[in-house]
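Have a look below at one chain only, the form predicted on its own, in structure tokens format.
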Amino acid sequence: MGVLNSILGLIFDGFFAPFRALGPWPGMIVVSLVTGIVMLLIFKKTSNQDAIKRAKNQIKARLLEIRLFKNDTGGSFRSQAAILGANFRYMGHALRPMLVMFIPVLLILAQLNLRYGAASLRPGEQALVKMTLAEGASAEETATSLQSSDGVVVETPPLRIEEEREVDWRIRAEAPGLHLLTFNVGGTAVEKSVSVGQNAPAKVAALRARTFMDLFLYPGEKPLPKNSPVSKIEIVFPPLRLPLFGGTVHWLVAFFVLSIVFGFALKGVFKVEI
């Protein structure tokens, strides 16, 4: 999973490079457009287009029957039953392409969450750092310390939560850049990056871990070694919201709305029955 994340990270870094100085929206719009087109092509190649078209035509015909023969109660019920059957057939034909698209969409979402899910710390802003020890370790008995590079200050001594195998610190950002936290855990050094003063779509890695699911959802950094005394390190960054008409919107809402709008707008261009 780490190798796949590295490859996808390089691809998305190159994709977003032209938009880094333009704010969060240009990159979001373009990636939504590309995603909409890719999903259209996948849907076209993996679905039975003729069967989908027939099911949609049957639904339209039955709806017309209900309107034309609205005084025929029995006929209306038969038409409604036929519409229900056509809907089930339509959903059945759409299921396979949806399953094919599931993994690629999740990988795209993980890369977008890395760039739009959390806001980089601002100089003077504080954040909580949570280090979870490996299974079987004791937060009380394991010697731990935290050092930071220039640009980040560790403000508190470690707070140990034995039940969670967790050790916490509070840090404060001082200077823009990508800085390092170095954890000394029982004589083993473990590093975690901290993003300060970076604007979306810059990468903000909130979690460094080693389990497959964590690596799948949080691809920002290399996985922790399997024999590491630490199972994961999390920095609680502030959430990022995209500005919109004087308010804000979550990036996930923006992405799905834009992708769907682009998909439906371009389905005629690519001759795709949806």
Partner chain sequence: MSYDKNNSRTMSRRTFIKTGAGAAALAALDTRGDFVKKAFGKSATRGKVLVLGFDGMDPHLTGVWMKEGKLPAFQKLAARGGFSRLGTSTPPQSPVAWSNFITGMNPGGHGIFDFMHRDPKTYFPIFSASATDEAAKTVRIGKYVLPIKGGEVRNLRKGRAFWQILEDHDIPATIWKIPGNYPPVATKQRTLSGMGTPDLVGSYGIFNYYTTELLEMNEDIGGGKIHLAYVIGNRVDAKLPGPVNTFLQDRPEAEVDFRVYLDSAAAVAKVALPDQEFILKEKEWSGWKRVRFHLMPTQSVTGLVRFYLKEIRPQFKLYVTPINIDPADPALPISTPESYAAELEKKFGPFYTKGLPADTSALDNDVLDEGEFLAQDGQILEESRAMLEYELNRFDSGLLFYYISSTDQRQHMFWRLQDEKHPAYDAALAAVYGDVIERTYRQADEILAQALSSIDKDTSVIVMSDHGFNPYYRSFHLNTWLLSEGYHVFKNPFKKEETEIGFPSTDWSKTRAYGLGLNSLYLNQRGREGEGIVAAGAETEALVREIARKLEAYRDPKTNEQVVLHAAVARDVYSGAHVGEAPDIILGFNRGYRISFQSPLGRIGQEIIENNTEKWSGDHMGAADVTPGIVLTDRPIRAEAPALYDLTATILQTFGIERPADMVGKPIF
Contents of the next structure:
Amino acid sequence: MGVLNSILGLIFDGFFAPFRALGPWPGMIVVSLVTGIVMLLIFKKTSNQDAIKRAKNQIKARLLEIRLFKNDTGGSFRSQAAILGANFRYMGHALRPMLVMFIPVLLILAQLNLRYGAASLRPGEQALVKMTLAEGASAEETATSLQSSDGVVVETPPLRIEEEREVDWRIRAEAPGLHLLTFNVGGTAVEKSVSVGQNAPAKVAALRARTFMDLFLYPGEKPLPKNSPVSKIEIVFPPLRLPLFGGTVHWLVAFFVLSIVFGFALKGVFKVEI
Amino acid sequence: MGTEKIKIDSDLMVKVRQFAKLSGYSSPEEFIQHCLERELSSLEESGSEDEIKKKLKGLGYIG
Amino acid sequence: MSYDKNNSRTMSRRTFIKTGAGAAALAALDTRGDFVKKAFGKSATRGKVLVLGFDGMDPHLTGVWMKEGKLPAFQKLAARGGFSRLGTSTPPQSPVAWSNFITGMNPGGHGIFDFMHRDPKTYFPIFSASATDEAAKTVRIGKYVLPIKGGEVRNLRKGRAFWQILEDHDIPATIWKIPGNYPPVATKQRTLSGMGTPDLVGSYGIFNYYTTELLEMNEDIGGGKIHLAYVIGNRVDAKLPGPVNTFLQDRPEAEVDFRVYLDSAAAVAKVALPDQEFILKEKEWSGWKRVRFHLMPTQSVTGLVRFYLKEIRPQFKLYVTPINIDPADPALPISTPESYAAELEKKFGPFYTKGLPADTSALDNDVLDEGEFLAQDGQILEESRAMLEYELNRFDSGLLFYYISSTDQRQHMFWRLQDEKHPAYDAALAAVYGDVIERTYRQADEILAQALSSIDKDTSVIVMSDHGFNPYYRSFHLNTWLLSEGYHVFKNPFKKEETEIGFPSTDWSKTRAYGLGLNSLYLNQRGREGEGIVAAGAETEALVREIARKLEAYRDPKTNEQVVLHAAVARDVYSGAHVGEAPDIILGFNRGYRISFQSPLGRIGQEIIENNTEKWSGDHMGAADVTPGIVLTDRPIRAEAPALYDLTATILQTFGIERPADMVGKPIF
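Now that the form predicted on its own has been shown, please provide the structure of the form predicted in complex with the partner chain.
Zooming out: every chain and molecule, the one shown earlier first.
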């Protein structure tokens, strides 16, 4: 997972590089466009295009039947049953491409979440840092401390919550940059990055973790080693919202709406039956 | 205003007499009547009274 | 300075477009077709008026510190123009005084006579400034009660506000937190409500205090709720009570659960609200935290609080500010246009919206100490200054009124430490906080300097206060005095201590007068009061004169000083359409005296008069002539005895607007 994350990270870094200085929207629009096209192509390759076309034609024919013979109750009923059947066949044909697309879409979402999910800290802003120890460890009995590189200040002593195996700190951002927190956990040093003063779509890694699911969903940093005394470290960044007509919108909504719109707009160009 | 008779436990009545005398009531009846009135008024305390108290809370001029 | 009317019209239109929060203001304007075209590209008219209102600033203290060179900006302005005592209202309570200024009338015209009025039928106190009408029609669905026709909040002040009159003449105005403007009266001008604005639970401000310490105070003290907290396994579970949930049949309080995690050794804790967590060290204030109270599946309301972790060990003590209405999404109307509050929130983040946000109750009840109170009031002052700068920077036309509350609040609470004669004087505290009032006046001076440095030469400046300040040494129990004089009669004279709101112990068939409110005395008049016995006309007239004479003749048995300097009869001092609603007598206290804390709601004391040992130690319930405010202007003041309502007339005159017939004030220049 870690290797895959690194590769994907490089690809997405390259992809977003031209948009770094342009604010959140250009990158979002292009990534939605590309996603829409890739999904169309995957759909075209992995689905039975003829069968889909047939199913859709059947539905259209039956709809016509209903309209033409609307006084024939029995006939209408049969037509409706046929439409239902064709619909199921159509959905069955769409199932395979959906399954094929599921994993890539999740990976894309994880990469986008890394760039659009959280706002980098503004200088002066405070944030909560939560470190969870590995199973079996005691927060009270493990000696923990936190150092920060310049640009970030650790403002509080460790706050230990025994039953959650959790140790928390409060940090304050001082200067823009990608800074480093170094945790000393029972003699082992563990690091976590902190993003300050960056604008979307810069990466803001909220979580550094060890479990497969966490790695899958939070690809921003190298996974913690298997034998690490720490199971995850989280920085609670403020959530990011994309500005839109004086209001704001969540990136996920923007992404889905845009990629679906692009997908439908371009299905004719790529001759795809959806 | 008419009057009604009610029964009271005699042990309690002894205490009532003592307290009524100590607190300067003219009679045990008056004491009992006052206690009941007070209890009822606290039960009846209108929403508007609560509302007033709530509103005025925090106004430093009053205690 | 006076302006050509047409000229000022173009000025105002242009500015409205330029500064009026963009589209919102444009949409709000009643524009004619040619309006936008004409307005752009025209030069603004030069004349502007800046009014800085420092609540409670006292002419004596100001004068002394000006002379000592401690208030250089005040001195500079006074040297350029004028500095004078400013006649306040009768009585000099803030809601009354500011209403005089807002309308240019006296209380007979605007109908605000006291913080509290009364319902003559029930003898119950009612809040004078605003009233809430609950939804007239509701429907019950299961456990929910849904309003069909919405309730509303009404501002009870009569008469038009001067910014409404300016609006009639197309002069733009921004009115920042002027007291007595909640809910803000209808206008397209930018106004933000100030004193009188409730917290989210609808009160003047109720803080919440969570402590493991067993306190000898009621759980429901004035202005606060004390919650007994339990530390279990380094955790405290608590609830923040919110507004009454009117959607539910039995109207319970909505609540937000939260948990506090304590470190077992270090003085640090984490507060976990349902949707956010943050860490505080001991003696630290949190920033603003938005809390959401869920009322029913589709309905919720947000408010703003700040937490202060006073102590972790040996006792756990956590203070939470009253829940301020969220300016980003106000549950109640706090600004005009509605978007103004949100605009400020967007620019500055959350801010104190509750009227008079400094928590005097928390200081009074030892929940916050002097330093902690000042830390909070410092935040308030800082917020105000930041927004003042913002408003000054975009102030390019019309009028800007700006209000500062700290001058009033700190004089109330710290008078005792600058005055050795005060019964609550404490030498040790005085060594640290004895100069708080002076420091506050210096801060006012800094604010004036800030304002003077950012305005142009065509802006005229008025610095004003609504009243001055006096020491509050001794408390006068008005109703006890009325009892002793036989004007007020109890059903049972032995049950004095049980008096409550609404006079449940009073024998109205024998009572001729009662005190209610901070300066007000009413006769129990037949036909007006629920169980009135004093006939209107000659009997009332005679009794009013008799009581007034006796009040003025009353001497403090300890000092032999006159307690009530003037017992004013309403008819003698008020004019206007609402004189009939006034109290019969308005008590103007001598310096050093005030009504007791108990009397305003109808309670009585054991003695007629007693020492005030509270921290609330300075006040302004005096007679108007011993409690004047201040006025400083950049032009010489011609009026012999300028008063609050004269400033209103002055503002209108400056913009070339004729005074309405019901305005009693006259220009001071």
